[in-house]
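Just the one chain here, laid out as structure tokens, in the form predicted alone.
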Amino acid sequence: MATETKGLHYDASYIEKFSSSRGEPAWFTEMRKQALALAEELPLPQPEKTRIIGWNFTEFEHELESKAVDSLNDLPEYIHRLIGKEEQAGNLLLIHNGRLAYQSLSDDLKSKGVIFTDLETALREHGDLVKKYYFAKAAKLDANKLTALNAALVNSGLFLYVPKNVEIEVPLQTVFWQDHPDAGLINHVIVVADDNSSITYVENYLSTEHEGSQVANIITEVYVGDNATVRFGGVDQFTKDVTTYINRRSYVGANGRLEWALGQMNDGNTLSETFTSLVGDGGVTDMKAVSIGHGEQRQNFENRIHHFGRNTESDMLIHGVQLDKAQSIFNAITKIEHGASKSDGEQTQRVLMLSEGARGDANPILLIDENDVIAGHAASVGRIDPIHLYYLMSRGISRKDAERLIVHGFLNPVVSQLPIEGVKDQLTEVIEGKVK
């Protein structure tokens, strides 16, 4: 599929000297030329059967403004409500315009080694750890030309990281949060679990909508090791005017466990890949994802598992609603490799149609190279069932909240699944927004 983007408007010189305004270590800001050169050669993604010729993924400013925040009470309420209760502050990062804004870690994590900040301060305190799984076993540099910008311009990010043995009970929560008009959000997650640990971790992006083009690259690495558990739930809330582009990978080692719990809920194009790799025996991922599409909206979300070690599970569950003129695709591809004897993976996509106009495609693909293998599928795309409609218009209630009340159950296996009650509350009235 032919592809095209605009140039960028940066070059070597101009990476060198932001890597050096900000103390990166030597190896990064080499790893970030290596990256640049490739990203003009590098193709784009090509996802199937979704035109993305035209959509904005270079034109933007990448050095923003951005203010600390000295109280949330000064966030706006929208920022204010996402956080939730006021325990939940003593473990959060906000990163405004791909900034440091406002930091809080407990004392108790503190003094355990678990380490919970900004990519920009995590580079200069620890850069050989942060080295150690930067673009390492999970995300490819070399992937494509988004991949390869995101290693050359990140200009945001986190690194959090939990030592072994240690078991953290309270969810970690960080809000990236933009309102720039302009604003090119680069940004690299990675989230480390080491052997014999759990954490529960919730990321949430916002934007402010404005008269600008703003562009999101996002890349997300999650490492599970043996025998640890990481609960990852993910809220994405970018405005129409923001095209973006989020690929989340992981990493499990033996019997780790990964559950992923994604609410992806743009208003813009929006390109996302979330891809697990279950190399170790007996791990296991649980997959959830809900979206929404609406107006003239283009969406297209691949969900992949790798089975290489024997005895791993997965499951996968996607559900998503199209109204208006929307249109997404929905790929899952389970693939269990050869070797991988006594795995399961299962996998589940439905898909409701609202409007005569939108449309939504549901593509299950199972990849067996092993035969003692337990593996099934189901998908389906269809319109809300007239028999629920009428039971509940039958108790009084009007056709259009009996579809919203329709549309909210459809997405609640997902919703009910993040563990902090404000992004719970918050999706839920994205949701609502949405279907009203």
Contents of the next structure:
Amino acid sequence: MATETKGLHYDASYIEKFSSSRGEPAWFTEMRKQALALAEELPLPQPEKTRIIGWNFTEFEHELESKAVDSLNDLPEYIHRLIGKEEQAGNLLLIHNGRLAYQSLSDDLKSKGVIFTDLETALREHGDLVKKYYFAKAAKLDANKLTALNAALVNSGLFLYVPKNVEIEVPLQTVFWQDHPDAGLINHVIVVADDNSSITYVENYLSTEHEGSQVANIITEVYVGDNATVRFGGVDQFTKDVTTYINRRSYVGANGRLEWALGQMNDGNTLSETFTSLVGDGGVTDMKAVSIGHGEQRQNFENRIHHFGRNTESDMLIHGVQLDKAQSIFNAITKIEHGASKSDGEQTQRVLMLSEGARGDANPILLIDENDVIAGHAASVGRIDPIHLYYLMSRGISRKDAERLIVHGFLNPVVSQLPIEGVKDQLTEVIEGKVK
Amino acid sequence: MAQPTLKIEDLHVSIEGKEIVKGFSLEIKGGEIHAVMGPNGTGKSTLASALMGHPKYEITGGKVTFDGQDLLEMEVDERARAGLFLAMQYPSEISGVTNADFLRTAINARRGEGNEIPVMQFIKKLDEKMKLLDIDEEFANRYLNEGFSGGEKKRNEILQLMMLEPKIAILDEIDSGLDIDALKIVAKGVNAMRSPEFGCLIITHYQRLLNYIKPDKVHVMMQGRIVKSGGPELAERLEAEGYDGLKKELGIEDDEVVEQEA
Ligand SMILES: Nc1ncnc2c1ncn2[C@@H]1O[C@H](COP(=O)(O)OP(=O)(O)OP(=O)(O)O)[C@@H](O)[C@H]1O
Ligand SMILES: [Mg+2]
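Swap state to the form predicted together with the partner chain from the form predicted alone:
Whole complex next, starting from this chain.
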């Protein structure tokens, strides 16, 4: 039975109570209320070629119990392994069921003015700074029902701010961990690298309950200031019963650089948008994302890069593996606006089909409004090359293992780019688990 | 270890309905090095690929046994695990899979589960063989053949040969694209494998390689079968005369070859 999108279970008074229980500033409460009204009215997003009617975006528990963690050693093994062993462990946030459970930031970074905390705390302690970036230049609150819903009900989040001229070598890591069978993670991540700064940020989404009806509604805003660099790594790993809407958006200033490395490894239905806006002249983005669809999973990945500034460069690489009866749509849009002369936008999408019953669709779209540019696209949907299999098997490797090697190789562009060994290993393991 | 034997009897191979190998027979034993020479398009690579089990080639007749087992009944990977190796004329490029990971997987496939090669032992062996073949260390972490030059690919095939230690190896034009120094290095690698437990079939166009790897027997292949066998002196004669003299002597018309080239 196709369920209608149900009415929301929340009203303005609930929102006010929730907001005040978290000690939020008035502007934020106000925004929630406006967003709630919008959420009632606005339509769902309309992803190309994927029917999301009937997907559960609204049935979930909004307030969950969460437990602080005193020592990382108390964490379950699968979380513990994710966490960077040495230097990175110094800069870690663990968000458990939406609330801050563990936090550490090295004295060095603190003294440089780096802010790395959950959204709730950031709103209390750095409200004005959050206001400057929250649904400001990167994401729009009123884009659709789900963005508005996110703003109305946000119950989890992260705020990372790197001041001007601060360059950070070590990665900062956030783990968002859900372990409630009906969890609703309404999450908002803000990463700001002010002018001339540089940062590496890695986030892991992890849910560990399998029986229930869960929702993840995630908005991420990344601001890359002039001459700043952000390396953004993410591994999403929600279980089968989590319906995910994840919308990652970014704004890149003049000569800024943004590198995305995303492992999109959810087991449930997923609607993903990633958007990079190269606003200043000379901005560069390198986006890599890999995913696996399996079981009966339905996924839609829209990856979009807009060039506004002159001399901007983008390179997009999207690789997806399709198993079982999974269906995924990959839409890549590179848009070069009028005036963005001497820009270069390249995109490659490859979908590897490992089963007869799977479906995959890669749609490359170039929208060019300027003459003096270079742009290119490549897209393919295909099976493993039998000659490649033959070559590997001719060295004694079984067909199954040869396929596995090829799949790992196919997804390697993202795995090899992740800066934390534990996260790399985990992604490799997830891939292994899905392809077995 | 017993002396391995690859026995090919009256083999016929077709590709896309066209018969290419037409009654090829040869027995290769451990300790022996055989060379097969022959004009372009006579079916040398077809023979090699069919023996390895390439999916595009169809065996239409004949018999091949490997240590008494029916080779043609075996899957490609089973043939390899039984000890057959083919250094390919055109090796594949596999993106994202490092040379080292690939080699370790291949070695472990042969050793079987529970008997995996200890990592340190693997690294030591790899280092040693790479040094012998004068391959830069970084190649261990490069993706399998991706972006390798022609000569680098050939060297990488020999590296695999040395790491996997097969019983019988077929080297398909391992010398093509190699500069003279690389040729010597590759020959050194193959010679290092020589033992009563290792037999080898070298497919080549040039006698030069055979100066460095002395064959016991040289066979000339034309139109899908062996037309003449002899010792190393046969290769020298071909080098001097080309194939025309031999064709005349044997009364072979080369209309087929002409037809293929047309
Ligand atoms: N896919 C194919 N379809 C049709 N003919 C093919 C195909 N592959 C190979 N052939 C033909 O089979 C014949 C034998 O090819 P093969 O590669 O075995 O020759 P070779 O003796 O190894 O030649 P070379 O010395 O040039 O390597 C050639 O005429 C070739 O064109
Ligand atoms: Mg050939």
